[in-house]
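Here's a solo chain for you in structure tokens, the form predicted alone.
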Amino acid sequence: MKYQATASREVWDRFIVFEGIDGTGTTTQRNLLSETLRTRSIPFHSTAEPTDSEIGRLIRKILAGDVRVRPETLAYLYATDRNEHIFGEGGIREHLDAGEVVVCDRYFFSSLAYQGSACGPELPERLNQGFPLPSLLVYFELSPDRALSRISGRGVPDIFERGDFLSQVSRAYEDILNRCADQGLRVIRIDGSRTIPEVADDIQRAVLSAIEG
């Protein structure tokens, strides 16, 4: 694996990770472009956060509203989780370490979108400021307004999954995005709002001009 030493984080190349409010499509984009690398024989590794280590089932529970707890608890379970996912065993380095491509569905950028949003930004700031960069982040733009409308269509919304807090979320998105400018990753900004086929196009050729090229 190749490291890129920045001012505050290293960036870890074959590291991609697609990011979102909810509702803009990022799993299905994950499937549909894992498809896409074993087709081409491109040793790689499909994972999403939250996991599904004990941490990561809890942290689901309380998505779904089956548990309750303070916002700034659920910011150092998503910093727990990902700490493991990263660095523990069979963790996201190991796969770069095998050569292998790592997509990631959502990473720490979600963590300063969301619980950012939801306890202020300093303990997310805090608690993910160690995590290393992906060389790629693939960004899903969809209107908040969409997003619900997708979202209305799967059965019972989570914790989040309301108008006023993702447009919020859409706005520190934004400002996380503009941050990420001089940090030595690549932003790719997908519309969204276009069709799978379509949006699994751009990303497909996004994804191998990364890794190829």
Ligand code: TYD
The other form holds:
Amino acid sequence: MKYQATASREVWDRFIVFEGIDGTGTTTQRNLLSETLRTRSIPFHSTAEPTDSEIGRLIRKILAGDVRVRPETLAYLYATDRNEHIFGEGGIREHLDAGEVVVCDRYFFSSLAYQGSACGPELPERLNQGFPLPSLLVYFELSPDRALSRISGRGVPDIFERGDFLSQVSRAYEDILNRCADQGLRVIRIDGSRTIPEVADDIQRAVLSAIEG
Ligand code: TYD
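Structure of the form predicted in complex with this ligand (previous: the form predicted alone):
After this comes the whole thing, all chains and molecules, with the earlier chain placed first.
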């Protein structure tokens, strides 16, 4: 698959995004990073996609298998949820304008990787082309096997939590990240197989250096 992920987009300062396949530990690390920022009295906003809006709740029902839609419909829904999340009232743009650091668990790179794998790259590319770039993308690397064994301890898997699909998503991420890095996006790759404190240390260092310029 070929992606033109970052052509002619704005880059937003102090906007940090975490990405990775399911089970890589982004939620745990987002919470730990929040603690670090709080301790240092750095104003921040911690958030995630899908959001907890009505649109996000519908997405979660689809992920749980309670509502069935075509893969393209899900691509539209993620982009709709994102548009409000970025530009809507109380959204990411407002927090950045207020001088806060924004840490966001998943962003349009997830749509390019997941929906790109589920329904082909063209639609997610088109739906996501208007969204700005973060100033730092933190990518959590973990083999699909390790990721799946972590997920399997969590209860009922969602529609994307299958080995074959996550392997495909992982390959799509590689392609997207290479292209984004080529086009100037600041990307750091984190080895998600290490201990939680080791991973947290790396992230803290990268994020503090990115926001301190
Ligand atoms: P996430 O909240 O990270 O998973 P969890 O509920 O296990 O913490 O994300 C939910 C799922 O949504 C995950 O499988 C990735 C998927 N997703 C997409 O397919 N496209 C997107 O644009 C986003 C933001 C998430």
